[in-house]
Every structure is written in structure tokens, then in C-alpha cells.
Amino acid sequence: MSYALIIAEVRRGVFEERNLDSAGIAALLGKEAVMLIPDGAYEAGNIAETVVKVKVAEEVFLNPLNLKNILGQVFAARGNPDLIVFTHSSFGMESAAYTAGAFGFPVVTDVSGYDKEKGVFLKSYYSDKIFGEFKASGGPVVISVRSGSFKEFAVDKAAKAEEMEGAAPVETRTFVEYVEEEKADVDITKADFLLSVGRGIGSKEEIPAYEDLAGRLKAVLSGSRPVIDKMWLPKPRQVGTSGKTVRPKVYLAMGISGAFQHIAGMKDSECIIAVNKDTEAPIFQYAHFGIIADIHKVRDKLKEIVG
């Protein structure tokens, strides 16, 4: 039978938001959808008709390869899904790669849009500059969906449940504890000014310059991924998917792209302006204020003016 197979994302007792958007594409196709699930306390709500609780532990279940043993069960029982979908996470991104290995499956990640027209997926090249149209064959198809692609398309269903054991946990890969992230001088969530400076400042000796120009604004300095990466800043500055969620007043941010992972984790800002040299840049989509510039030449008159 035709159906759309979802692999719900939870973590630490908690269902994560994003499967939202794997249950609006299930539901943009007009699939009958099943949403596999562990064993646990999940507030999952109606987003399938079919919920099925997989009973093993939250670790086990996030293990692409003991997933790929509960998805032979799947399919052994069911029959082969048309779609199997994972959020685009670090369990998504890590399961829908090894899932497609696994099965022979073809794989689209990252996600952003379906044309139903053409029957193609939409994905991002070049972060988010091109997308690229993608036809998948020969087989269900397994996608990883960008974080709030498809929400929009999620609908009330029925959410019969349904419960099925687990194959026994591998031992070539097994969970062994978190490691929770170091202690902050400054909380940048708190804060309701931020000047986030990404790649785009070059190098390290242009940190101080920037940090000035935060003092002298009386804002939080953050940055994007690639300077956390580098040292340039602590990693509990760092804004996004991997980094923080922020919400401040302003968020201004200085030499940053825009990749979907950091947009997540600013988006929701009251205001953002954005300084870039690239006219093409994607974050000029999601700011409110744009200004094409070389960010140094901004930085260094905002402090003529301010003083």
C-alpha cells in the first residue's frame, strides 16, 4: 500500500518541533502517513493517521544502524513505503544517508519545496544561491525536510495507534552519555542588541575591532558557525541550529550568507539588518533592513559617528 513512512526526530524526551514539516509533505503528497516513533512520554500530536511506538529506547531508536534493522520490520510488515521521511538534522542528516545506503533507496536532503506539477523536489545548492530540481526513481525515496518547509501543510489526522518490539540493539555503535556545552560568560539569548559577525570579517585580528564597535553600540557580540569554528569567538556565541536560538530586538549581522542553519537560530529576531558586500546574499531575504557594503568600511564609520 502507498504510504509516506515518517521517522519522527526526538530528543531527550522531547518531539521536536520539526517533524511538523515531515508531516506537511506527507500530507502535501496526499500520502497516508505513518510516524514511527521509541518507546516514551512523546506529545507527538495528530500529524499522522498511523502512530507506531517502536519499543526501544530513545538512543536505540536514533542509531541509523539500528533504525535500519526496525526499518526492515517496517517494511517486512507493511510493505515498502513511496516516501521515508527524516527531519534535517543531526539525526535526519545522519539516518536518511545511511537508510538510502542501507535499502538501495535514492535520497534528496534538505528539502525546501515539492512542485506537484512536475512531481520534483526542490533542493539548495550553494547555499541557497541556486536549487536544483530533483527527480528521484526506482524505488520509495528518502528525504531529509528543511525546518520549516512544510508546517504549513501539516493537517488533523487520526493518529490511530500501534506499537511494535524492536530488533536488538547492534553493539558496533552504542550511546554512551551527553556532553552538555561549556559554561557562558554572556548569555546572547538574553540579550536585545546583537551584532553577529560571520566568515565574511576575514580574520581573527579583526575581532577586537568589532568587539569595540559592540561596546560602543552597548551590544552582545555573536557570530555564525565558520568563526566559531576558527577560534575567533567562544562557541556559546555562536547563533543557529548547532549554536543558539536568539530572539533579540536587533540583530544585526555583519559579513554572514545566510545558510539555513543560521537563519534558524536568528530568524525570529524583531529586527534584522543585514551588511553585506554580495547583492545576491540570502540573508537580504530574510532581513528586514539590507545594506550592500564592505562590512569594515561600516564598522569603521559607525564608530566616527557614535564616538
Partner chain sequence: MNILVFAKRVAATQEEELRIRDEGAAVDLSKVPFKINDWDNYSVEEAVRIVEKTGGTVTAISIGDAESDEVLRRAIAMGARDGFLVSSGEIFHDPGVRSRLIQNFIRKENIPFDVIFTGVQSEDDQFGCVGGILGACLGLPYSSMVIGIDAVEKDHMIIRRELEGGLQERVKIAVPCVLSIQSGINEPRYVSIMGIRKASKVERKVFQAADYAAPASAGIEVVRWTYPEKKGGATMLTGELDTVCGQLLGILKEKGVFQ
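Show the form predicted on its own, please, because up to now only the form predicted in complex with the partner chain has appeared in this conversation.
Below you will find a single chain and nothing else.
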């Protein structure tokens, strides 16, 4: 049977939106999708032909050692798939590599595109400046897919529900606890207008001036990873793959070069305005409007305009 096996990402029973990318690449490749989810998961949706609920707890399912045994059961019952798909998350990166090593399958991580004409997976380097092409052979291909790359290809399907018993848990590695992320003073994912700042602002001392501008524009202040790493803004304000994925009506990026991790978190914004003095900044490739100028001067001019 030719099919794509999708390993669902679930947290505390919640079906993660990034699973749409896993389903999307299966649909793009024209593969029948079989999705595995742990017991207790909900909101899986109809994005695969078959959704198989594995009767194990979530923390057991998310353990790569246990997952290897579960996959062995699936292969025995259904035969080997053509494709095994993980999300490109902390769980997916670890589990994709472990699965490939355990079964001797080729692996391509952080897949962000697929060239149907060449039949190759695409992986970007240097902030999307170049793309590597990968064509695997010698068995099922294990991949992890970048969030936001394939969700547009996911379609509603009349999913068939199945259940299967899970293999006995491996006791050499056990789940300890979920660590709660820092509580947010504001949810940037719900903002219609985001003013996002990057390392280009220069220092933490500049943050109040941009907070003031955000207030005048009735925007919410957010930032790129360097700003968060330097503790200029709290973690819940981070946009990007290791932060939040946002889709505001307006995304004003000031002093952000546009690393792919940041782009993945904001590229679906309705209107992207980028301000940067570097004419080669990658973010200009995604912006609807670009301003090549000193961001502080643009900030001050905006304050003058809006009053």
C-alpha cells in the first residue's frame, strides 16, 4: 500500500495547527495519508484519509523510544509507507532522526518545499538565500516539515477512524513534566496590528520609544528572537518558529533582517511593511511595502505624523 504516515503533534490533548503542514505535504505528493494520534487527543479534524488513535497516553506517544515500537506495529499491519512525516518541532526533530536511525531509513529535516517536476524535497539555507535539493532512495523517507510551509495544500477529507493497541512503554526514559511557558501580558497572536522590532534597534534603552510608537499606532509591540534572547522583551512577545506564529492585518517590522525562523512566524500577515537600512535584508522579499532607511528616523517621523 502506498501511503504517507503522519505522526501528529499533540500537547495536553490539543491537536497542534502545525499538523496541517504534515497533511499538506502528503496531499501535495498525492499520497494517501494515515495519521497517528495518541489516546485522549481531540480536534484532529478531517485532514487525512485515516486517523488511527493509538491507545497509549500522550506522554508515551511522544517518547521516540516508544514511538519506534508503535511504528513497527504499523509497518507490520500496513506495510512500509512511502513517507513518514513529522513536524519540525523539538519533538519532531528528535523523533525523525531517531526513527530514521532505528529503521535505517533516509531522513531530510526542516523541509520547506517540494519540486514536483524534479521530485525533490527543498531545504533552505542562509535565510532562504539558497535551497538544497534532496531526493532520497532506499526505502521510506523520513522528513520533518517546517511550520507554515505546506498547510495551504491540506484539504478536508472524510477521515476514517481506527484504533490500535500501543506497544508496552519503554521504561528507560519516562516523561517528567510539562514546563509552562512564561505567562503573557498580551496575546500577540490575536493582534490586528503588530509593531515588531529586531536587533537593529540597537539597545534595550530604545524599547520605550517603540512602545510609545506602538501605543500611538494602536499596535502591539513584538520582537524577533535576538530581542528576546537579549531580554529586551519578554518571551511571549517573540515572533518566529521558536516563538509565536502570527497573522495580523498589518505587520510593521523595524530593524528585522528576516531570518527564515522569523519569516515562518509572520509571512501570512495580510500586509507586511519592512523598515531596514540594509537593502539586501531578506525580509524585503516577503514585504508588501519596504522602506530603506534608518529605523529611528522612521520611528520619529511616524510619531510626528500620528501625533
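Take the two forms, find the largest set of C-alpha atoms that superpose within 1.5 Å, and that set is the rigid core. Positions refer to the first chain, counted from 1. The structure presented is a predicted model; accordingly, all values stated were derived computationally and were not measured.
- Once both forms are overlaid on the rigid core, the distance between the two CA positions of F284 between these two forms is 2 angstroms or more.
- Once the rigid core is overlaid between these two forms, G200 counts among the residues whose Cα shifts by 2 Å or more.
- Positional change of Y210 between these two forms reaches 2 Å or more at the C-alpha, relative to the superposed core.
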